[in-house]
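First, one chain by itself in structure tokens, the form predicted alone.
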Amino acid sequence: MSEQTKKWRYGVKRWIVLALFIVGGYAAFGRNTMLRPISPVVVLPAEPISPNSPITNTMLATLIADVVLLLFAFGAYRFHKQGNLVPNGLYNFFETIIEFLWNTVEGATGKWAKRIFPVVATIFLLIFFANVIKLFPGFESIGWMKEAHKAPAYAPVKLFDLGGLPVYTIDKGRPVEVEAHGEEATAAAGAESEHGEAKTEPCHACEVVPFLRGSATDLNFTIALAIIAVVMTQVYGVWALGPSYFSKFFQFGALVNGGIFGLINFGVGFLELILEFAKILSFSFRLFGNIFAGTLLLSIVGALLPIVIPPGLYLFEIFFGIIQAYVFFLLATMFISMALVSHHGDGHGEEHH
């Protein structure tokens, strides 16, 4: 690429920037009410993407977040099938982020590596995704309005029609108070106008119900995810060690034969079974927790500087997403490796069949 094609190039970029800044500060602070963010509303469970679907936001979310990973899975598949040995682009990063993960793995666990990698890395990378995606625009902003109940509330404003329906944002300068209207005003957005035509209008203090939003925002999600690593660890522990692997919780001949030490190993073995159920609420709550306050910073801040702050918390949250994934992924690798090892010192068990 010659330097009169970078500078042009640089030059073009650096007007596209401008004019998105300009843009930008227009829809945040211009008199065009409808175009400025909103304060979100806080809510903790999933939510449905229609009034009467089974389906909740985050649900739809994570199939999404499965179906572009095994997509991209997929097409590293047949890159490879290709006979491709050198990656490039994105497949390049794809195996860059693998072979990092395998060497975490073999490094922890040794031979049963090859065991246990499938396992971590798909959770890794299930979280990596889930967690990139929520940043695409549309998430947590479009979706459909119902009644708030809460502050705050605004009135609902009709745009368009696509394919026979009405398409309705919120206006920022026509706040509702929501104890004003009460159930009274909520009956009378669907009666009968003085045309004689019923209204239309979905809401009379409407709030916005996503119909996505970030996977890990759930602690159904994290859960699921904290079960699967608690689990999968029993798992690996017994294919190693055989039986004797529960012998650390239930020490019964310690208590019988060992005297008032027994008793205290006893003690411990009980211990050390709360603590496996301690796993699930570490592993859950600290996703959970991270991820959840990290969407309400970028919503909160994003509400109230509108530019030049948000492009910055994005990079941050995608950095901040990958390091959530690793440490998930991390202590699930550091667990699975412990229950490996026998609870006498004897190293790696012998692989029982």
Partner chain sequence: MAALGINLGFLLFQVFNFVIVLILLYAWAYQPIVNGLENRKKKIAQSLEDARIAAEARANAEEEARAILTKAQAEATEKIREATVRAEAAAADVKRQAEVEAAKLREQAIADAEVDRERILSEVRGQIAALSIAATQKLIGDALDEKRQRALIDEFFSGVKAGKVTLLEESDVHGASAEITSALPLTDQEKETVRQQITTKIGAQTVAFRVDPNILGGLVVKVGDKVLDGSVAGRLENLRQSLS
Second form
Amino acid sequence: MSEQTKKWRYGVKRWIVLALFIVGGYAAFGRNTMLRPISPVVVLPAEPISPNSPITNTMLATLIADVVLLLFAFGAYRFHKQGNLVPNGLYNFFETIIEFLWNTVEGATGKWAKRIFPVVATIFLLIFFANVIKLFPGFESIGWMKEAHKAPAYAPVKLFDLGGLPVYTIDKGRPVEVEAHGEEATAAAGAESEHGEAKTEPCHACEVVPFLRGSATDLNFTIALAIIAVVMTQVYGVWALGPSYFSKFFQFGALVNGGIFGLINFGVGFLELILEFAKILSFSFRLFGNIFAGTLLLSIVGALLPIVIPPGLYLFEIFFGIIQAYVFFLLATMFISMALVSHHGDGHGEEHH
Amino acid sequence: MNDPVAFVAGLKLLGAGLAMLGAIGAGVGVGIAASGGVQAMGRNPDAANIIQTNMILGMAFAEAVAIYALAVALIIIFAA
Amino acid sequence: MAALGINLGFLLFQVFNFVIVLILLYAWAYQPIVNGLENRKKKIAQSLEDARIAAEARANAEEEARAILTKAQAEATEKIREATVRAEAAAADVKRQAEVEAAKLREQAIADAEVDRERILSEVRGQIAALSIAATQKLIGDALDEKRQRALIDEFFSGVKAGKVTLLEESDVHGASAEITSALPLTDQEKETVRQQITTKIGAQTVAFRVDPNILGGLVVKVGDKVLDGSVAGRLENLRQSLS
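Here we have the form predicted alone; I need the corresponding form predicted together with the partner chain.
Below is the whole assembly, all chains and molecules, this chain first.
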């Protein structure tokens, strides 16, 4: 009986997928030009969520990721307060992630794991949730309309009123020439506006500024995490080794009694110092580059061939979001565990497992 | 040639694209790291965990080169 | 920097955001979950330990059971052996008893036969006496005093003359025990006489009486390894030897 039901469901799912392909094909190549996908706007800095707002769309996305993450954490907390040893459902998933991270950190740093774990695990969870949340529909497509300064821009079309607020989309079939001379730009797909109350039309030639944009497509987010990781590496190094931690950067001892090799070692120490700053760069640009490139890839491929391919790319993006979070976490853990042991490997080496 | 602004903009894009050539080395390096990691795991599946960790570390360092190239390209396009 | 979107205010916002999330996660997730993990690990270790102890106990119990079984088997074997031995002993006992019984019965039978014979011979003795008296009367033709005649015959049979055992008058053997053989059973009175005589003359403490018709008459007294032959058969033999 259950076997039959399963087969029946499978059949229905197949038809739903096929129907979605057909709808996608109609939207992309059909006569209704409003639904036609367009090439994305490549904007590096985060944009404000409304004109002259101090809050940017990446900040808002980060806050949403925070809220979801904290909901999970609070659920797990309540679950543990009940004294249950075996969790269920989504909390089990959350716990599995934390257990995996804990095992990795414990394997890398041993008895320091309890002090290091909160920082690196928060890095992982924040990046992980930000990257996964960013893939939900609505991100980078719903926003307010702005007068475009670059070509080509599109004319606005009123769709319907949402509780007194008129909702617009841009008509992709009607490119509008921008008055100001433009270099190159486009507007995102399927836009709404809450801006049209005073004027009948928000803009003449419009582009969409989304309310939500993936946190990791903003360099502020990635650089903040990178700075935290690198600074915490130094903090843990000093915590474990005391002031002698800095001797690995300034090897005056080697310079005084090391001869020519002492000079080389002194130079290497300076290189290490530069490497610490390079870490910030590589941490932040690795995450930013991967996620920003993923977003661009999704929207460009979505504009070129909106059917069949994007679902696979979405799966790919989920995978990359997790991998990048894991790489950031793993590198931070490794750097910290390297900072915990003495540079000369005398005496403190045993702490490292 | 008649519009120096457009010429400079075009050269910027060209320079950014050339900067991204650095990604070639990173790609080769990541591929070699993955190949070596998978071979090592095939030879010694018991050590898969530690090999995987080190492989990802090595890949991250190799990728760092591509990231520097990306940073340079972005700076050329947007900041220079 | 501004072209790349890097802004100190946004950067600080992200840092603060991270710190707040870190603190909340530490309170809500890391501490309870990591402690829970450790508790779970401990519990699993405890369970494994318990299972190990239980397995050990079971192994011990099995060992004990095997020991008990072995012991029981040994005991059973021992019991069977004991029972066999006892049965054999009982069988031997029964056999021995039966043998003893049989021997007793045989002895009884022999004794009974003896008694019977003696009784028959005693009965015969009177008849013989009467017959011999009659024959003598026929032969001699003169009737002797019947009383005297009877005494003679008694003497002939018992070897006892006028209250004395003639045989013992002329001998001087001594012994602890004596066996008296007569041709016909002696009367009680004669037996008493003979025993008295033997006791006084020989000093024998025990006197046994036997009946053997082959000696024809008189008495044969056997003391230790000495034989006093006062029998008619013995005298006839002596006569025969001296005649030839």
